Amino acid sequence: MFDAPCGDFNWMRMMKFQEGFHYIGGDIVDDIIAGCNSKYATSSLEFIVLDFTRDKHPKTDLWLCRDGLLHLSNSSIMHAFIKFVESGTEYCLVTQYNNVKINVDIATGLTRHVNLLLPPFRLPPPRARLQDRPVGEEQRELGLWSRADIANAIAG
């Protein structure tokens, strides 16, 4: 699994991975990745400096992008999707907000919620949905899409 942005591995470090599972955490912040490598890196847990909107994604079975897109401009989100499609990874699990009615564009680095089913993204309904609502935060979900779903949406 490729997890980008992985941040400081705060909640993922509590996961119990099956034997043979390989995790690659990617983040743009050098110091965060250095800290993750010094605290958590093993033969099955790897951390790399990577900008998932510009750099090549490693090919894995799944790209997890929890809370990453809400900090990106619409253009940067499209670039992230292009990198995902180019990677050959079959599925992505991405945070999205169904309650958003219009995707207001922002400068990358700011924050807003994104509904990936609406323009300019127009993804099809997710193949699966996982409710993801931390205490005190708005309702959101992790939607599962295939590479073909994303490729078709960005081509259209």
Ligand SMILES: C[S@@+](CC[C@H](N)C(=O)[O-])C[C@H]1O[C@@H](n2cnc3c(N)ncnc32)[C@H](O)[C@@H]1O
The other form holds:
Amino acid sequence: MFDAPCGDFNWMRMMKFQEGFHYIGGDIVDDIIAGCNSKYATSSLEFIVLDFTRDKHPKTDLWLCRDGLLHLSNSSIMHAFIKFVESGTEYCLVTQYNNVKINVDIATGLTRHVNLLLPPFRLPPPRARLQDRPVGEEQRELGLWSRADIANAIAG
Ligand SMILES: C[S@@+](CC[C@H](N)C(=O)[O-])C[C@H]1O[C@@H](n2cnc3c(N)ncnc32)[C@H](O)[C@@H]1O
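Next, report the structure of the form predicted in complex with this ligand; the form predicted on its own has already been given.
What follows is the whole complex; the chain from before opens it.
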């Protein structure tokens, strides 16, 4: 699995991965990745500095993008989807806010939530949904889409 952005691996470090599972965490902040590498790296857990909107994504079975789009302009989100499609990875699991009625565009670095089913993204309904509601935080979900779902949506 490719987890980008991985942040500081704070909650992911509690996950029990099956034997043979390989995890690649990617984040744009060098210090975050240096910290993850010094604390958590093993032969099956690796961490790389990467901008998931511009850099090549490693090909894996799944791209996890939790709370990764909220600081990106709509155009940067599209670029992240293009990089995912180019990677050849078959599925992505991405944070989705169903309660957002209009997608406001922002400059990258500001914050807002996005509903990926609405313009300008127009993704189809996710193939599966995982509820994601940490205590004290807003309800959201992780939606599962295939590479073809994303490729078709961005082509339109
Ligand atoms: C809210 S955290 C989410 C981290 C993690 N996915 C989680 O669930 O806790 C957002 C992270 O996105 C990283 N980030 C922002 N823009 C990025 C980009 N273009 N490429 C890679 N990482 C980025 C930030 O450095 C930060 O660590």
